[in-house]
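Just one chain follows, in the form predicted alone, and it is written as structure tokens.
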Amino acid sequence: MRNKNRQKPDTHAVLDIGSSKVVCLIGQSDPNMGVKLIGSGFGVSAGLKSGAVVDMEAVEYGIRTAVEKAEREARVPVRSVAVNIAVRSLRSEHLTVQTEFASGEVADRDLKRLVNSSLSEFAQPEQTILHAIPLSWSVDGESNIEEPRGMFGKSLGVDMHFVMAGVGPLRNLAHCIERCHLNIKSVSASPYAAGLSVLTEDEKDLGVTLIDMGGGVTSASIFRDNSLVHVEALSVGGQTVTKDIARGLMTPPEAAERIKMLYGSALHGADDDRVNIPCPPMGAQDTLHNEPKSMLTGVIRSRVEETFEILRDRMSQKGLDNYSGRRIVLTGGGAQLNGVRELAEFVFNKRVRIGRPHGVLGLKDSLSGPDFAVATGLLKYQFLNEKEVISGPPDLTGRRYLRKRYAGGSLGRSIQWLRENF
């Protein structure tokens, strides 16, 4: 009887679909230890460019490979997954909404009505809302209220943060996942998931900027007061650096990737001019040639420095430079390149560290690097009670919240008001 009444632990599967690899993690809730990893799988990602699908069959093959390996290790079937999205159309929108009501106690229906009103403002067919986060509430002009329920007043306001992305890339990604006979449980922005994986509570409270250096997209997220307050995305990543090396050293992209891993650095060394790097030829008629390491370092530094400068300037233009605190955390495969941390300190004039995943029991050494921050963050997110107002699969029509507000015309709105207030 004791075994029959014992509840099965919650099990969730996540997919980190990047431009260089696909990672599937399966985790369970442990009453004593939190999140426990029970299965993992990897696949090669060859069908994405800057986060957008360019070859459905290649993406589907990578997803199937990663999921099948994770299922065999965990010994559980996967039917639905939480996925990430990192595209150049990622953006943040902030909105303050207020409403007046008869003097009395603030109830849950008042919060829902206010949130639904804010959601309808950004309901667009070409955009989808990934995250809707209430940053703070206000009652009768008193701001920075975390929980307004039960308070008395005549007016209620909320500061909302929306993370949005283009519907097109997400619709194609969803189609690839459906072709693998999987359902999408939820979608999270990659820099948000990475922050949940590597940041400490103090960093998220005092202010921190996370930069996820992926293969096709470099994205950033800013946390303050334990909330996500801003995201940015650039269609520049590790694959861009590899192409720059291939052009600069006149070598094939496959060889350029290996040269980057073996000899790459974002900082010049004293012996760079005297060290030669063997570069495979471009064609069968060419011969192996050598190039100085200083040329390789110059190519890498110029591209990485330019990426950091664009992010710095964008945040400065939006008044977020000081708001984001004095600390930067780097994640993603690009963060493992020699000299990247030091270069980030020079460009941003802030303290920089390399972020590594934590908070997941049973995490292998091979999954503990900064390039697995998004995958582990997605897994942790499934078990966290984050203060978001939307959940479930993404709205690929842009009309879900618009219909919710305006359905039925004036009569429908009147009926909805009566239901909410009586």
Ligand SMILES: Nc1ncnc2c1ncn2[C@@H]1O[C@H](COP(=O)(O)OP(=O)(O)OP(=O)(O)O)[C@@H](O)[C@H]1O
Given for the second form:
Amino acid sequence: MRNKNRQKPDTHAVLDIGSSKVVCLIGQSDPNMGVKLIGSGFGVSAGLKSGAVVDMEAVEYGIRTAVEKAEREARVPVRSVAVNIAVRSLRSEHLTVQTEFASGEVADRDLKRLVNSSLSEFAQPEQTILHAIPLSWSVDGESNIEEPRGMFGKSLGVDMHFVMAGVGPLRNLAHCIERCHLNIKSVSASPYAAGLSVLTEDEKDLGVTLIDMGGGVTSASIFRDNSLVHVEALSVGGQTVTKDIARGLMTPPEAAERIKMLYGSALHGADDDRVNIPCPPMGAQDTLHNEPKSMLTGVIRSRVEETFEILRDRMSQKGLDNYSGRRIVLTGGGAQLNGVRELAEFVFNKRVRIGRPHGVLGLKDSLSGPDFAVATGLLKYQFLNEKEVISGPPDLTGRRYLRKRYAGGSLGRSIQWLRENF
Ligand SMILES: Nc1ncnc2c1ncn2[C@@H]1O[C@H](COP(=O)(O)OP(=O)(O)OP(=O)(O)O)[C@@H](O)[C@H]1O
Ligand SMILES: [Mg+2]
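Please supply the coordinates for the form predicted in complex with the named molecule, as a counterpart to the form predicted alone shown previously.
Full complex below, order starting with the chain above.
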């Protein structure tokens, strides 16, 4: 199928390669909603640990399964995919750069030169830039300018937000994707994609923190003034909670996962001491035993509470309290845990809601949970005009950035023209 046909130009395919599942979605542009889902497929992910590849064959198998199912449903071949990444090395950097210009009026070339110099000034070896977002421009010291072109002055400045990741995990992921005969169109940070799927325009404008509670990674993003202003990632997730349960209740990990789904809660209930949970034995010498539900809740709560506290303290230490907004939105499979919303409200002292994907036509019930926020966000991203100045797959050579080629082209209404091909 893949060799016979070509991927249609208004059709985009995305791959959410998570620690628990691989999801492939295929979408087409829709005049009313912007994007319409035409195919979806899932695969089990067994080859990732904390977002990084540890078993290439298992990752490849998951990708192939998900892509083939989605291709069959959409009846289109997939040649290139936009993918996500959530690894511990995901981080944000801000940089302000200034330049003098002689013409008196800000022109395209001044913006390009400035962005180019910020990219070269910033780039670091063995790190790659996933997103480069101009937060605001300034002309002659007058800041918060959204559109500087055509303005008069002598100096131009820009506040840039860079989202970075280590090239090591990306190289391995890229290798797995390429071995499935797919090209990588772009790589997005998972909490950014999740935000595009579930946040409202008002939340993104006023300030909001999104926390994606995945299997292997918990990542966060902060949006303000309709821009992504920060990302954060911890290599702790639902799988860590399951491991804690297996250790605490002395039961195999598969049984611990089942117990978490059936009885798990982040909040203690009135009957926790009276309810007993049957725990399958660890080995042939062991026997089935019962443990009080209060023990299970205690194990889950301490891990999830600690994860929230680490995120809260990290963001606070970075001076982000004024940006992170009064609201938290939770996504990822972990957001389905009983009591997690209330626990987040307690730790962050903010209003918390569970984020569900919206804005994609034809989204089935099975894809409308918080664990599909990243995949649906990746898909929406393909049809949006986000305020980014680079495009295409990230540079995986690991060399320090030296020279960039801009795509150039006409201005249009957006700053799309600034996008470049690596
Ligand atoms: N109802 C539930 N209660 C508690 N945990 C749940 C529930 N449903 C799913 N989970 C947990 O969510 C995790 C999977 O979440 P998700 O599908 O978002 O992960 P992923 O995207 O594959 O991983 P990652 O983003 O970390 O790479 C698993 O650890 C699973 O145990
Ligand atoms: Mg995920």
